[in-house]
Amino acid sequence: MAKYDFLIVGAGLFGSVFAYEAACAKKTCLVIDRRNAVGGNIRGETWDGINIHLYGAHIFHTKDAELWDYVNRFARFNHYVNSPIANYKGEIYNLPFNMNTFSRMWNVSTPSEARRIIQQQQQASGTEVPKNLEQQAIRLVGHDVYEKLIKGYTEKQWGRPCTELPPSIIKRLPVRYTYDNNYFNDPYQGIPLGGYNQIIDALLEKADVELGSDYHHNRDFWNKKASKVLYTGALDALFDYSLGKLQYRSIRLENRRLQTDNFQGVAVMNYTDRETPYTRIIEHKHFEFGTQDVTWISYEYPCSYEETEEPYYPIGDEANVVLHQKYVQIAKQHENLLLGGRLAEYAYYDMDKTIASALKLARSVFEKH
């Protein structure tokens, strides 16, 4: 007899929003993760009393109420709003793009004089149907911005060059025609004050957990304690690669401490021309308005997944979408499965996409007991 009702692989926020869903259902839970910590690419430490984001920036913003209201029963957010800077050899850039931005680049005060120099850059281009990442962003922000701000972080992040990828990664970039430097338009965004371990800790307080622990190197002996598995993981792993490799980029991040009260002014300032190798450095303490004496600094470098074996971004072109929705196929064959998360849905979410999207998992299958 299985001693629990779901075995979720991963600790990550998905697989601990639904073991807390499941918990409010009377449902038991074993949760395993291969890390030593639970949490996933939101997990923090607390160095010299700054929180710091180990696995890259993490900044909460949603339009749904309640979504926000959802996270505020777990922690405590402050009014941190992102505004991220670009640095492009020394210039610096509002972000996301607005008239700051046009005024710094071209020297003009008014939304009119923007518009028509980007209109003009567009009509320039010749493009009317965007083939690639190249066409779609010079359609967004003409050539001038797309040469500084946008071409040589993007090929450092992608690794390969802006023409070879698909035009849907730069559609999630803003463009303003106003003052307004908040990048989000989400009308709820902050960070929790503490850090976001509280949240993990609280969605998993009623679930066991075990750590260190490999799903894939003993998968009989993990299905075999729970009547369900929910999978969190990377897909094309679960089914060993059987049909070919899903590919990702990944980073690394390489952390300093500095014995100074403040290194660069923000948060997360954006390094966007192709010489500087890495795509930009965060500054720790600026999330929470920290006073400390030090400051810590992550220089965040893209990679190959293979470098890391961290999978954090998909690439999401046609090829690859075509062989995740195979493997999802395979899946579906297999009744006791659950698949959730950015890994096994082949997707980029932010956290709040990530909650929404096990929310819907969980009242789907609760709904029916």
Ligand code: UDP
Contents of the next structure:
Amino acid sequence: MAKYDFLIVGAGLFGSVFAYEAACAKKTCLVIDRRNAVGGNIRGETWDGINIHLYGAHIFHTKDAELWDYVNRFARFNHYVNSPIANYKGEIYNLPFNMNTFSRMWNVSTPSEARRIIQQQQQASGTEVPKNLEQQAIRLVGHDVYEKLIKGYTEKQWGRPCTELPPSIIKRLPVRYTYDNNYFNDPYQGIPLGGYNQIIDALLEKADVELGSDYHHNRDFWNKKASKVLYTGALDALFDYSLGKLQYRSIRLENRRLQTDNFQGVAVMNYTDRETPYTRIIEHKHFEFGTQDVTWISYEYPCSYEETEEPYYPIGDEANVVLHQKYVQIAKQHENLLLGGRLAEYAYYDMDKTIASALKLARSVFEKH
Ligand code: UDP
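Could you present the same protein in the form predicted in complex with the named molecule, rather than the form predicted alone shown above?
All chains and molecules follow, beginning with the one already shown.
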């Protein structure tokens, strides 16, 4: 007899939300993770009193009041509003693209002046229906903003020309004809006071957790421990890459402690030129309005997946999406296997979407039983 109702592979946000919902439904869970800590990529550590986002900046934001209430059960959030700065060869612009950006770019002051310039630049480009990221970007914000704030950053981040990237990537960013530097359109936003770990700890409170345990080293051994398995890792690994490898883009973070109370005056500064090898510098203390005498910054270098073996961003082109779907079909043949999360779904998920997906799965599973 299996000891647990569920084996959850991966102690990240998806697996942890599912474990919590399982406990609420009086089901038992064993959660395993190959890392030596829970939390996946939202895990942090406190250095010099500053909460460090170990796997890149995580800013919680959502449109969904239910999800906002859900996370607020486990932590209190501060009033941080993400307003990153773009640094193009020393020229400073506000993000996302808004009247502050346009005014600095063209010395205009009204929305109609900005619209006119963007329209002229759109028309000069002559594209009707954008087929790639470059065309989409020029259509949205014109040629100048594309050249200074998008092209270099995007090509560094994704490691390929903007003409070979899907338009969908850039649709994540708002374009506004108001003087509003809030990076997100969502009505709810903030950073949990004291970091994200407490959320994961609360979600996993009733689960048994085994760390440093790689499922793939002995899947049969782990499978016997539970009646059902929720797998939150990459699907190609689950099926031993039998149909080929899914592609990802990765990042490498270089952390530095500086003997200054304020290095860059903002939590996120994007370096949008092609030559600077990193895409951004995060100054962690500014996520929580820190007043420490020292600061910690992280340089974010985009790199190939092979370099880090950390699958950060799915390359969502057609070939990869089709390959992922084929793996999903194989998974469906396994009756006691559930899938979910950014990796298993091969999705470019923000945290709220990850939670929404975990709650959807939990509801479908626990309402049946
Ligand atoms: N982007 C850009 N310039 C910037 C910031 C973002 O061109 O200064 C583009 C880039 O193509 C990136 C996309 O917008 O891949 C989405 O950016 P977002 O900040 O949402 O990326 P994430 O925070 O998920 O890494």
